[in-house]
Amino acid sequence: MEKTCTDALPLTMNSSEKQETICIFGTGDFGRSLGFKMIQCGYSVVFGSRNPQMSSLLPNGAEVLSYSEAAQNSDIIIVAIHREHYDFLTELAEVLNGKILVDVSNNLKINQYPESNAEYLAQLVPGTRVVKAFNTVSAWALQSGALDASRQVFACGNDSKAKQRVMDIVRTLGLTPLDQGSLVAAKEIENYPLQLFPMWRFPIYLSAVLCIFLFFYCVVREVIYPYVYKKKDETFRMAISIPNRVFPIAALTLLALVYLPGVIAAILQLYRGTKYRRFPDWLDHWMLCRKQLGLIALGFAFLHVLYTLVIPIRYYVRWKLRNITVTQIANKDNPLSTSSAWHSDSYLALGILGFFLFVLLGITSLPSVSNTVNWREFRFVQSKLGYLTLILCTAHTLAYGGKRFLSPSTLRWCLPSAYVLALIIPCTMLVIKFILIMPCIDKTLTRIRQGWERNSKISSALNGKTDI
């Protein structure tokens, strides 16, 4: 299906334009990738190249020319060589004078030239029509199939014909073009291939900020009070001990993050009497990253589980056992606490439930997923779902600590249990979401959503007071 092409034709393309030549400056990779999709798709390709008779490795049916003459093939050039080589694109005005030069190029760091390449480049060539395109897709990804973003190309140019016809052309590969308008967004489409995971960034520091700050709290509870009190060296929990309280803690933690900005939204309606008003922009930005939030939450998780599933094979869990059984083989039977096991069991069955939702929302936040569901679907699962999660999850930890909750002897140096950190911000939020969810609440916010506003109502009455 690929090397056809047939699904991404445009519908009123004929024959004649699929054959058009289509004109590349640059044999390096991209261009030979870019080529290689073109053949493909039925255009004829001719490569412009400095060294005509050196160029290699380039697709069966393209053809090498000098710059000045493989322009003359072609109304369409394809620019496919660094900013820094642009100059000698001086001596060639005359030739691409009236011609669409495609702008391909990316730049080694974010606004690392005053204007973007693409405006450069018409700045240097004034009579020609440059557009902005194919940036965004990589020489990897035109030779092994475009696949989800990959597909994206974000176009611009102040030539609205010459940025269609470039449209086309990326529709013919079986790509999906963006119209960004004119040439100023140029800088904003090159600086996007440079943002390193955009939306991960804030998910990121955040976890990274939670777990340090967990880890030093266990270690000041776990090892620092034993040396200090008990003169115990306990340096060794530092390994899986201390980490399988740090991940679960951060897995709940950053789930009750990825719900916490919608109650917020929630209340600010309220608040508001309106669905029209902007949100604040942190808010904006915590609700775009939620996805991420929920994502890092189930690796967590899954690092908890493996922690876990190796504690029988440490070595203090086997020493302790062992000596557990020999006091009870030199004492007495431990009789059976049926109590004890109901916990025991009540714990573990629900961190097993808990962590399967989990999983569920992890799979079908997947794209290949996601988009096989309608939106009420994805909605239920990742809301109704996503809430039964989290008091799942919550329920498990409060089942871990039990009677131990808030005893008094469970403090060192005033400090409770770290797991009792993890409660803080879902119980909370779920409380708040307990609220809203009332019937005489929930309405309010109902209407308020469906479009009607508090503050219109009031002026309404005012109005008609003020005719009567």
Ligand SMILES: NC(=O)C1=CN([C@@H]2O[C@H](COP(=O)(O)OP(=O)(O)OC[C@H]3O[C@@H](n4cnc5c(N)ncnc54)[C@H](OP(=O)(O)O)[C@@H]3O)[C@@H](O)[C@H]2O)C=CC1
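If the structure you just shared is the form predicted on its own, then what does the corresponding form predicted together with the ligand look like?
Next up is only this chain, free of partner chains and other molecules.
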């Protein structure tokens, strides 16, 4: 079992077990934090610095020398210096010859330089073996131990032995090394910490546009229309009842958009008669951000449930109930309508069941949970239960609308009730999916997915073409 150091107290190592000496160039934030962590894990650390006497705040137990003296103490040198200050390393070429240089640098902008910092370092001191690593770990996380977000260390390098040595150090520090191949991958690794939720951008924009559109649609129907025709001020609806239309409709629409690409992908494969041609980029990207779409949809569903919980305590609802009670007393008999009881209880029950499965989908997408299930189990939950969630939530909305569906009395300026908008994508989707799972079609699709091709001659000629 490999020894790794999590956040243990400095280990007292007897001399025989002393681990190798690591040299760190630069006594700045990152150099100091990495040195501190390394000493904690039993390494001996020698810092290289421009002013060894002046360096303060260094972890105790560390030695600090000039760069060239420090380099002679180890064959692994971690260059904790900004790329802009690499030039002086050419003067150390002789003492660095044959050593492993670990480039930990990041840039301020994506693709700031034509080549990666690691490749630039390899050009500056060609006699060394450069490995890229540690740039995705923050100095603060190293120091505070809060490594949850950045426990993964992407590593790459042309010399596999050197890369292995560095990855062993990563493991000893309790981090997770991910081998990304040769030094060519350094550019991507350097861009990685600069991206800001790359997979969330499209889903967030789409959700924002959807919510804004739905909000104004409901304001037109439920605030402006009554004001124009009945001079009634219903602006208070913008606080609870309109958001409690916007959020559930957005939740249902986004949930349908999670499963729509799978349907489009299936239709594409049937149309092409093969699974061996790439999906168009827009479909690829859509497929890749389904998780984010699904989680945003779940967030909206939660909001909808919270807004629904407060319905009975709303002043407006209590005022309405009081009025109904008064009229009921006035005209005495008002027998229970079992059909209305059935109607309201059934749509609520469908909503609760749909929401339960929705939450289950969200839980299985937590890495700690999805890592414990195999691919088939994951797909069963995400795909099969996902569709069941969609069916239940669509049925909940249909039942909620009941007989009002598109009845002329609900149209306002020809605009149907908002919930009708929620039904467009899910119902279309479910109808197409229903057709796709017809045995005759499903059998062909399954064969295609198992590698059968309608006409391998034509498709081999077409192979590699990307779009339709």
